[in-house]
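Given as structure tokens, the chain that follows is alone and in the form predicted alone.
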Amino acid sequence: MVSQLNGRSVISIDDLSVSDIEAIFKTADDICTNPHDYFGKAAGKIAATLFYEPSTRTRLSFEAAMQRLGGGVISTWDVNASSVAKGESLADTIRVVGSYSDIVVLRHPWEGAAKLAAEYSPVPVINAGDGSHEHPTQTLCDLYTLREHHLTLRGLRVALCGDLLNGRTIHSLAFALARFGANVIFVPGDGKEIPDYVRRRLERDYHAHIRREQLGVLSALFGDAPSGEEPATVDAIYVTPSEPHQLAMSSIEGTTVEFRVGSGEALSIYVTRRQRERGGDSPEAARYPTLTARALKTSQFKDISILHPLPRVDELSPEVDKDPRSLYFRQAALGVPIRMALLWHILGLGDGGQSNRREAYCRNVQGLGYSQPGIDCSNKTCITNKEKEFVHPQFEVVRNGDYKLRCLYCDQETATACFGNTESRIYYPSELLDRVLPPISPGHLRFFQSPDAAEAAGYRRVADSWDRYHPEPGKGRKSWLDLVSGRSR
């Protein structure tokens, strides 16, 4: 089967359309049924697994997948034994390793590293996890496991539990679940709430509705709460209803309801560990969702499935392993056929693997792009701050109260203190952008992180009297972003 993925890099789950994912699943189904039909098809091809962080399942399943397809593998799994220890940049490393292989699988501790790699690599790159950002191939395994067990993703409720702040598997999975019409419930440990930028993307890009609910039956994951303690709440993410049955989880706006599981209703509990390597430790008294045999005794958990991306530490009791609802070892095993299917499509093996295509990587931007100099991503571990000589920041302008810039490498948002007009050389506080008439053309707009930066660039502040002639915009007036989004830069 010829795929549209031939020669493409997969850096974010957004790089895969619904039809792409369905094609991968269809191939994985066939691999599980007729594995011998795929053996040897990648003969002569080489995959490079370039891992800057520890890995067991992801690296070994990719290597097993490539070898079962008949290809070869070259691997760097100890960066201290490579030229990275000598100070070699990722940009240089990926160009060299790409010249030795037909595809590169990369894991890296810096957010956005996979995007940079895809921009420099001469061959397709697959993101095997970049910092706390995304892990798209784990999401494919998760979706495939859920589909196998529950038969459909639409309307399925999935409780994502644990370190939602630093867990890259959670971020990719939340986006994918929303796209497939599942309903997501975020159940964080104390201080490990889902990042604001993830919530905002779910609302804007996936038409999700976010509301607060009391934990209800999910409180079993926290054991016995101290008496007198206020009921904990969770963020419930509902896909905007488009079919009548999707209204079932919604309730009257403005009310607080308790999370329940009705008879015959399916629920999946997806548990994750504390991401200690990314500052994921919590105070000793912090509450953290933990799944035990005792927690599973509630009758409302009768029809659930239990997933975990592994490795586990203390958030998932081994006593649960024999429970038929536990799917995490099956989930890990499915990593081989899923990654075989992904390699099959990217390498064009369904077309005989004759063409060594490599499509230039470019991340799609739904809104207004911004790539002018003078502003840096606020995320210190973003690749744009780590390898500045090889990459220039790229942003999307977003309006969340004030104007911010969403980094197209790590997705995190950077606040803007002021903006300038390149024609007048005047700068204004960012909250005044919606009040400038006529609207400043995007091509003449420059954002700055401080007034000092604006003045250092040769801009002068707008006169204090400006406010008297430019009152607050009337109700119903469009924002600057709405007014200019349709214009070309």
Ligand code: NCD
Second form
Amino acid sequence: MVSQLNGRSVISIDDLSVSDIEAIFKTADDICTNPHDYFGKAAGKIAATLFYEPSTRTRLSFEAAMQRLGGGVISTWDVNASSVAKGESLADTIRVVGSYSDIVVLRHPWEGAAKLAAEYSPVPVINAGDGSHEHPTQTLCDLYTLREHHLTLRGLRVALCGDLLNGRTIHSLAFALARFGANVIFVPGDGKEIPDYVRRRLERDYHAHIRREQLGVLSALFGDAPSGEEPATVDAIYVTPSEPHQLAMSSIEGTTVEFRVGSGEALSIYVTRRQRERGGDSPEAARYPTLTARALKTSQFKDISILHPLPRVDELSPEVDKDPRSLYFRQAALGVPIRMALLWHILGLGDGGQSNRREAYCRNVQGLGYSQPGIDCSNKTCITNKEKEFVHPQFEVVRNGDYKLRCLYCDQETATACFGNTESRIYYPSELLDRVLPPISPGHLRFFQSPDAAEAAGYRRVADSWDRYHPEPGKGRKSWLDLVSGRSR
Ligand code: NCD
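Having seen the form predicted alone, can you show the form predicted together with the ligand?
After this comes the whole thing, all chains and molecules, with the earlier chain placed first.
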């Protein structure tokens, strides 16, 4: 049977369905049990590792995985020693590197770079981290480690700690955990809260319930409060997937990731370092969750597991390494069978003769897409702002109080100040969109980031009196987005 993953790129954790993840885990299980059955199977194939940022585990475990499968690896030791130093674009580099190899593993400092690469590459691309956005293959290692230890993800509580703002491993893992029915507790360092766009994606795409709670036992991660002061507490956020829809998206129907026993109150603590290279501007003295042997003495931590994507700096004390609850070196080691399994499926190595497929990359959009010119993504380090000649912004229209455009490259949201009707060439303030009667069709709608931009494009502002004749919509009225996308309220 041809693998569902044959020829596909993996850019976001959302590119992998529950059954894809189960297939990868099943193959990784088999690789661990029968490694010799896999040796040599990728003979004649080449993986290119193209890393524009430092890496130890991700690059070397991909390279080890490819070599264990019998394939070859080409790599730039230092991209600054390649034509990148001469100003070559990613779009050009990827077309060339893709023509030398059967698969490209890419790490890049700009959000959305992996999606652009997948659109230009002649071979599948695996995202090994794009800026502060996503790191889907680290998530596979994390889930596989949790599954091995706790047997189930459903009902497991996972405390994601540290730099939640910039930590790409955190973002991909939060989405996957919500999908698999785990409860996520966000434990940020000061100023390193989970970004709004991640929270909203959790709510919108995963129908997760987010509520604020006291830290409780997890306040042990912040050390002892000085005497006389309240013990350190910060708000924690729970994602509680309790909707029937949520269950349908999760792996309950599945097999291997299927969770053999209920995990009750099981807890895993996932620690991460400050991402200093991504504007880690908060002072070092700011409170930051740190795991020490002393914190681990808490009796409620008796049965926890401790994960870390590594590298660690000072948020995880080496004195914890020998503790049987520490799984992070195991987690790093499992990167090889997991990445062997991923390469096995994408390269179609089990599919005999079908191994040179490449599927065009297309990001799944559940809602209303928008790709008219005139709007720039608000994220300055989004690839759409860096390689403008090669990539045009693509968005999804979202409504969070007012209308915003979610970038399909980096997921961050851009505010829209006004919108225009391409037929009448009239523009309106954004908040009127729900009150334009009859609703303007998506094909005739143009968003603008400012009235000046609308006027520069030749649109006239709606008369001020418009407001008086079209009062607030009545209670039962749907929003414009619901009306045009045929959704109920
Ligand atoms: C992570 C990364 O690069 O995002 N490392 C990894 O891939 N194991 C985490 C980090 O660098 O902090």
